[in-house]
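To begin, one chain is listed below as structure tokens, in the form predicted on its own.
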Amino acid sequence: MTAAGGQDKLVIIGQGYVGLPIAMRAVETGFSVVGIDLDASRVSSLREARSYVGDVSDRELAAALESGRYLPSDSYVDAERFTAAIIAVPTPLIGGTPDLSFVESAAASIAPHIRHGSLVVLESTTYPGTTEELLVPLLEQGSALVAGVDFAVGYSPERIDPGNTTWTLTNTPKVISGVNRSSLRAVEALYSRLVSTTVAVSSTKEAEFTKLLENTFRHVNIALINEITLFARQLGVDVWKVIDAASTKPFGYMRFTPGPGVGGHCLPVDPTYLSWRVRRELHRPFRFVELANEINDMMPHHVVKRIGAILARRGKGLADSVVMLLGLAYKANTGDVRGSPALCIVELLMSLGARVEVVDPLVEPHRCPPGVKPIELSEDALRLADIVVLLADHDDVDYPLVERAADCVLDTRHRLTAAHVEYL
């Protein structure tokens, strides 16, 4: 089905870090797109071709505009007569309980624009059943039809990776799902024009389970890794060493590095869909996501506690030292904060009566946290501060500089190779 003018409509609800993207690439394919967020800010921001998603240029969003196949909105109105929608929209936890009011509003406002023909996808992580069981009744009380009848509806998981320019929407594989048969070839008629390879799975529910064994699979081996950090140092030996050894094996080993802690929007929340799923319908702990929980929740504690020692054997306390911290950002190369270990970092850091100073070019001056202001990377800067602590190993950074104005610093990511440097 097409919209008015011959052309394909898409509506992509959420135009953040996962639906910006899907609505770029639909645009470059050939589809009409509206790209519906609540939040005026970000609406208002599309408009003027200024993207706050490191993966969206200006450029792209301004080509995406001009050709006027791309219309950023705050209101379902535009969504009339759409061929598809598909949900990207945030699904965080509340108290570690999975909050899905963002799913059932953007079902309930796109459900009355739904007509026959019309194909609704959710990308949101989400605990196995959440299509069938939240969003199918949703979509067809607003719409009074039937899924997989009179419209379709599917379960695909987004794998977006910021900053990684190597694996992007279009080439990384795309799970899909229907809750029936007719849905699914709906579905894979949408992907296929969006990415090289799609991978169809039986069930919504097996999609939903899908994403939740990758996060969590990366989840538990980096919480291993990290434990691991932890107790080699204890007992003499270089983990980063061991690790280079391990990676030479060519089978039954997989590369997994340690750090501050984990962040993002996939791996603080996702394993936790899935373990509180487990202990809400079978009544179990799931052991291995609550230990690597505990694991990484407890890194940036340690990264303070090392910060405390090392200033402590030159003689001074945290109170008062000036902290410089390379890196807001919960990953190289890209500017999202969201769940970053720096956040509690600093949150330590300042309670301890540390004076932070942070160094991201990549994050926007707004999303420091209060009290902290952003600072350029300068040799005076760095001769200045008591310590210097590597977050966040962005490509785009002076590490000669850091190495040589900088006497006192802790790398957690292993990228500076001067004596001087601690690890870890």
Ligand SMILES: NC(=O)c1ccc[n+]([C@@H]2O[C@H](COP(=O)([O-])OP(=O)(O)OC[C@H]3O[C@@H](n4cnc5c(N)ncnc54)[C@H](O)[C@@H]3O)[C@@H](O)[C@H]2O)c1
Given for the second form:
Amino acid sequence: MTAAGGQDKLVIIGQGYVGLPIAMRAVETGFSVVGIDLDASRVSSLREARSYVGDVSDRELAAALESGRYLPSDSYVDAERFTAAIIAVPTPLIGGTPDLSFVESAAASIAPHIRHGSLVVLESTTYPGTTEELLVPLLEQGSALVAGVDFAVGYSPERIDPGNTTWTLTNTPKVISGVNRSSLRAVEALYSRLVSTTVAVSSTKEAEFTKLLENTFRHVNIALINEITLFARQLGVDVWKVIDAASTKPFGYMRFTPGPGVGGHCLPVDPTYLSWRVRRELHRPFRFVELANEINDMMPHHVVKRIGAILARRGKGLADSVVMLLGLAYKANTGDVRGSPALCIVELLMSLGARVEVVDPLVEPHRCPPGVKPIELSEDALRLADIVVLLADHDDVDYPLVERAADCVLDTRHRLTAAHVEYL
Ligand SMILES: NC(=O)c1ccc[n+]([C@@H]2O[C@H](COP(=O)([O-])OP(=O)(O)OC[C@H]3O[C@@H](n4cnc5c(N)ncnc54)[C@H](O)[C@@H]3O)[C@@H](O)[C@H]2O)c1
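Moving on from the form predicted on its own, please list the structure of the form predicted together with the ligand.
To see the whole picture, the full complex is given below, headed by that same chain.
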């Protein structure tokens, strides 16, 4: 099968949590899509209509393949004569420093295929300035063409929230930008076919910053409520009741809830892209981000401390206890374990000698940390555990069974309601 050439050939570089849903949406709206990923095992899985991304079903993938307009590929040769390309590759941190090597490699690989009139858009999250300072020179060098004149370049941050069925790729407004007016027009023409609302900003820097503001806002507010949670109990106050009461205010307050820490590809990483840039360019700290990192990183330790204290009250030590963790993913309704605080909790518990069991049907078994056996939720396993700890509150879990069969439960998400359940 080949994805047809012609004026609607869209190349999506990176077929992960971001790139694959965009590819599916683009096929649905009539584009011929080449989904390029250097991970050959991911490409063969896609070719066999086996999705590894929660928000894309096998059925949806099969329909895209059957349409003849979706070609998963691990070769940039298939990008030949593309009209538009979207780059959605990882932007991790290495030792607290942005690692843009994936963006650099994608740019260098797509550049030779750029022609007059092509469009390249970066969607990976990154610090303000990346598109103009890093992407454009690589594209110009590899194509021998001029960005903004011969071909268009833009930046559009991805806002997908894995597992969220209310706000999807299609109905979430999409911020768009271009390196100049003609580029912005090309970016607008592309995304107005993919999403219901586009929000144009005046520079790629502004668009890059917008994404970091959104995630820093979330990161800092989660840290605020986490820090309050660390001391509310000692003040004799149930923080969840306070949050519920504050959330009745119809203006000037936004509900955030505590948890075992932050994870995923965004919150533990993106705000640090901004603080890194501020430090490097302006030689000053971005104190909110640094404090939020510190507090959120403390939460797994707090959870383990609570587990130890609850067990101690029951005359048990962590060293001879079976601890069942419900949910290994970093949040509800996703199988993504990247940066999940549950991984840190597993490590801490094991270092203290606990026997750890994990129940998470959404996480592929090989993603479980070494030494931990994933098990299925059952009445027997619940009864045998010394403590059951709810970490990621997936919807499809038999919570009444948990409440009935487990007599010692710590719920870090405030999902359970039985009288014997304890909370953060
Ligand atoms: N996951 C999210 O919820 C989310 C939300 C918003 C923004 N983002 C951002 O989007 C970007 C992508 O994140 P993701 O979660 O989709 O990552 P991912 O790891 O799920 O997928 C990225 C894919 O890119 C592939 N890849 C790496 N280098 C490549 C190259 N040179 N050519 C082709 N393929 C290559 C990898 O093999 C991988 O399959 C990141 O910058 C992330 O911060 C992620």
